[in-house]
Partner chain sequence: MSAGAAPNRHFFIAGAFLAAWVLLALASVHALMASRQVAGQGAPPFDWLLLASELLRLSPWVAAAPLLFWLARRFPISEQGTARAIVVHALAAVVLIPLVTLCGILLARTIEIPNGFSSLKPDRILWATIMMSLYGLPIYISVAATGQANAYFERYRIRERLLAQAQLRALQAQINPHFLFNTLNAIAALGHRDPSRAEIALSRLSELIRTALADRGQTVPLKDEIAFVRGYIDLYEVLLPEKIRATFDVDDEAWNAAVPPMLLQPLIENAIVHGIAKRAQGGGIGLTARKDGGRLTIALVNDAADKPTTPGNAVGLANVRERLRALYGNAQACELTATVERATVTLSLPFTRVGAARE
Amino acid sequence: MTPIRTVIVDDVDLAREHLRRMLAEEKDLEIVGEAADGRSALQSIETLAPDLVFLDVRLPDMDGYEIARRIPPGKQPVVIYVSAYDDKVVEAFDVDATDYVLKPFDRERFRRALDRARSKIAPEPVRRDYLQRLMIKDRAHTEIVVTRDIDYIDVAGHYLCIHVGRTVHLQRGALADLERQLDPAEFCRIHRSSIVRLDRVQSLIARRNGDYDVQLKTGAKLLMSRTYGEAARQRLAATVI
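The form predicted together with its partner chain - chain by itself:
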């Protein structure tokens, strides 16, 4: 398997060193180039044609988005933005960012970004071994939650909130990652920030703007957004039968 060719762009030496150290543990990655400003970043991206670029948003001569826009369309690598500022996050997704990591970050967050990049570069085959149990670790205590007991999952701050009746387990992680591990016959993403267990759904109520209210048997009411609505409604209909 060929390694993922990676370029690191940051004007701060220590920040590049930090990324290098984190990447050193990833066997499938190879750092092919580094740059400390926009101009040399563009140059190395064009000549080296990397698969993946870690791009600082604020650089002395231009910002990271400017770089992304200047790369010719055919040569676009997967880009993970790295920044201490959270005021430009939205803009990142205009230039098709794969992830936006806020400094300072830890290994867990970094791995999550890398996993996203990996699945974009070489999509995994669809998995069949879906999770039956979630292990929710609270230090010494590990709670085991059977997926059949979950009503729904939503997001608050940096946490996934797993609702089992009135008990809420908070666990760090990304909703998309959890979604991939859950059986699509049992769970359905209905919103950017929520996944519902299909057999808990009581009814759907259309709202004026194309969104839906999803009423659960437990009494909870969740929002289903248009973006997920079409696919989700079909899945719901399929399970009702």
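Having seen the form predicted together with its partner chain, could you now give me the structure of the form predicted on its own?
A single chain, with no partners or molecules, comes next.
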């Protein structure tokens, strides 16, 4: 795991030392620099490109907010302001502060601020449980179809036709509803009436009107319409031969 590169900015030696001690216990953080004034802070941020800065609000030559405003767009680190004064809290969030920690602070308050910073620097991916298998019922019989075995799905009247090799399973439902339940890393909508499994695609053959024929490794041929074409081609690129 890449450590979170951190810079400490405070004009008081003891304050910097206190932060160093607390940060030493955080295994995912690395202190890459320190500064005791605004000019040095700006130089450190520019040269070191930290992910996170602990920034004192009141410094000898400029305040912490001025420092934040001078950092070029696109190069701003996540900032946690640290101050012994609470009269500038509102202004901190005008410059997109992640947190404003009042001195003296304990480890619990420090950890809360760090957790907010972590969520900005490396947000947790949104996890979703996609279908791994389909339960297809036919009167008293229920067939279990594993999604990784599906070649493609198309529509016939009110039924979804789920193609697994030479077998076609029929299930009532809407294609859009099933599409939302399938992993987009594995399946792709290529037409208003068909979804294909990405790793089954062998080639694309362009038509004059902007549509494509999608040739599957199984020998099946599907139509990819212009409506879905651009987005589908980007996702199919890795599997196209």
